[in-house]
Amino acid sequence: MTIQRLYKTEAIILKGFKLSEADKVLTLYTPDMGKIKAVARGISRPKSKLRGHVEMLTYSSLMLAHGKNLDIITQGQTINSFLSLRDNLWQISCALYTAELVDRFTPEHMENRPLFELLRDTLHTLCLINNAELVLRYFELHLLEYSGYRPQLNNCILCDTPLKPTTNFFSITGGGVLCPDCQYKESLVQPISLNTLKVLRFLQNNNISAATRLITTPRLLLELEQLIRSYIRYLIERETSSSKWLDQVKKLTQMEQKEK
């Protein structure tokens, strides 16, 4: 039986890293194998062909051939670049975060083709909007969702009574929420507030056009920011460097609309 030498896949480029002066190791993710780590050969040279295909967050068709340790990009084909978020330091801190997130999810050589075409639909959507708030909220609803973490938002997670109208908690620990009689016997438990309940249960129930539709207030939007990424680090262990990032571009340019 012979093994097939080259092969065909769809990626979008999460992130690299010098192999040599002229060659990278690109982490790619997938439709149809997952993440994978592959060598792009002289992509670092001005003349190269494949350079422009295999940068940061471009959706490409690529062609591969097997390595004795990692695989060798052979050819590419852009097939959406997202052009417009590399003009904005907002949307591509958006675009970054979203990245970092599905490398820190996933493991390797695992198919989640829910999860590409949310990347891919994600950055999509994240270049044609301005306000990206809800669209980082959803997809980091769904990027749980597909990973397995799903959070639990119409039962209480121990009593499983559904939720009543009013303020409950959400734990940490427990990945979804507790009505006020069982708040006490989570730890790492946190306050919800209705709409704040009401807008976590819209986008986990719609798609990605609606979530840009939705009308929210500041308090609302940090109110969802901070739940929901409390649970995430609580699930990585740590905070993701394209975070901290992305509030030091958030509060640059909350700077720069009160000036104007």
Contents of the next structure:
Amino acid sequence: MTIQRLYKTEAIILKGFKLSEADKVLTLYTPDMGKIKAVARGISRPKSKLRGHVEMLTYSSLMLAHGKNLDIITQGQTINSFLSLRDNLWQISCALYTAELVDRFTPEHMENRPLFELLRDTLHTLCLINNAELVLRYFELHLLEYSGYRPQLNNCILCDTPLKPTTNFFSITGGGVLCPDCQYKESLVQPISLNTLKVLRFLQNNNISAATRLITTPRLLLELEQLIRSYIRYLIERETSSSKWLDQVKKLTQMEQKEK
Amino acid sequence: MNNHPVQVAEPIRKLIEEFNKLPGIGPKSAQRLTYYLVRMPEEHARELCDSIIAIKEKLVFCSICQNISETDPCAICQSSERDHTLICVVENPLDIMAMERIRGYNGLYHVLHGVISPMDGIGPDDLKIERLLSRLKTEDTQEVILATNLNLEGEATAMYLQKLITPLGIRVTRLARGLPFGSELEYADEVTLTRALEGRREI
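Alright, leaving the form predicted alone aside, put up the form predicted in complex with its partner chain.
Every component of the complex follows; first up is the chain already shown.
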């Protein structure tokens, strides 16, 4: 059987780095092949026909040719450029954060269609609304789930008894919630309020549009963010690069709103 | 390198090693360049040497616009013929060369030396943004032109700068976005075409 030289795929462009004067190596996230790297030739040249279709965070239909080392992108057509994301600093920063998480959580050439759909839908939702915090939390929770780290939020992870409606404890190392009786049996635990637990469960069991309709308080949002971030930090063994930037932009946006 | 299989003269081995450190030059190219230099007339070799030393010794960063220059402040910042109320913000010194080539811009520059790239961990603190802001507070600037690249990171940097500069009461503009000269509509992407349509002009 001969291998076809060209193949087609849809992809979301996660990031890219310069290979030479005009060429770039792009990291793509595809529905059928997971994360792959491919070369886009000559895209820094003004006359490049490909450039706009393979810009970061664009959802495109691509034609690739098998290369000796990396595959080469030969044609591209934008499916969705998430245009309204690009005019808003906060939304684009959120989108970059989701792209970094996908990049960090996935190995190359490992198909994960639900994760692809999650990323695509998240970018789409980020275009539509302004309050992106809950969308990010929804994304993080489901990314964890599709990568095999779904937090256990219903029963205590040690004694398996259903959690009572009180302040429980989240174990980062155990990847789930401990009841008050078991909290001392694990290291790295932090208290989790009942409301936070409820929101986490809601996000875990609903779809993304339900997540955007949820009404929360700033304090609750902060607790959610800190909890999931510390879990992610433990899993990838470092802080995500874009989270620092995200915090800076958030502060700037809040200051702007206050002035208005 | 210590157990080099072939016995070569020490100066040659050393130069090969040095060439090897340059980007895009592998061991074979390094060898070829070295042996080419061996046969080169001495005065040419000296010129090459001197130019390398010169870029290290004579070049400084202009304390005003952060461009690489022979003098501090640089020739552009010193020039009395240029419009000192206009500052064009670019990513790197090569962008200044591009802007200067058009001969149509008569204001000053500010080089950021990079672009905000959250995924690579490059934030505003790693760029010369603080310098730009202190410059705007002391100089009599009327307009800032944001000329960062028109990709996602350049746009994010421009939006960030706009948020910081607008409260200072200075006019902030962005280079026009649309179709490049000599391009074909058929191959234009959605973002470019949308921008081009938004920014259409009467002729």
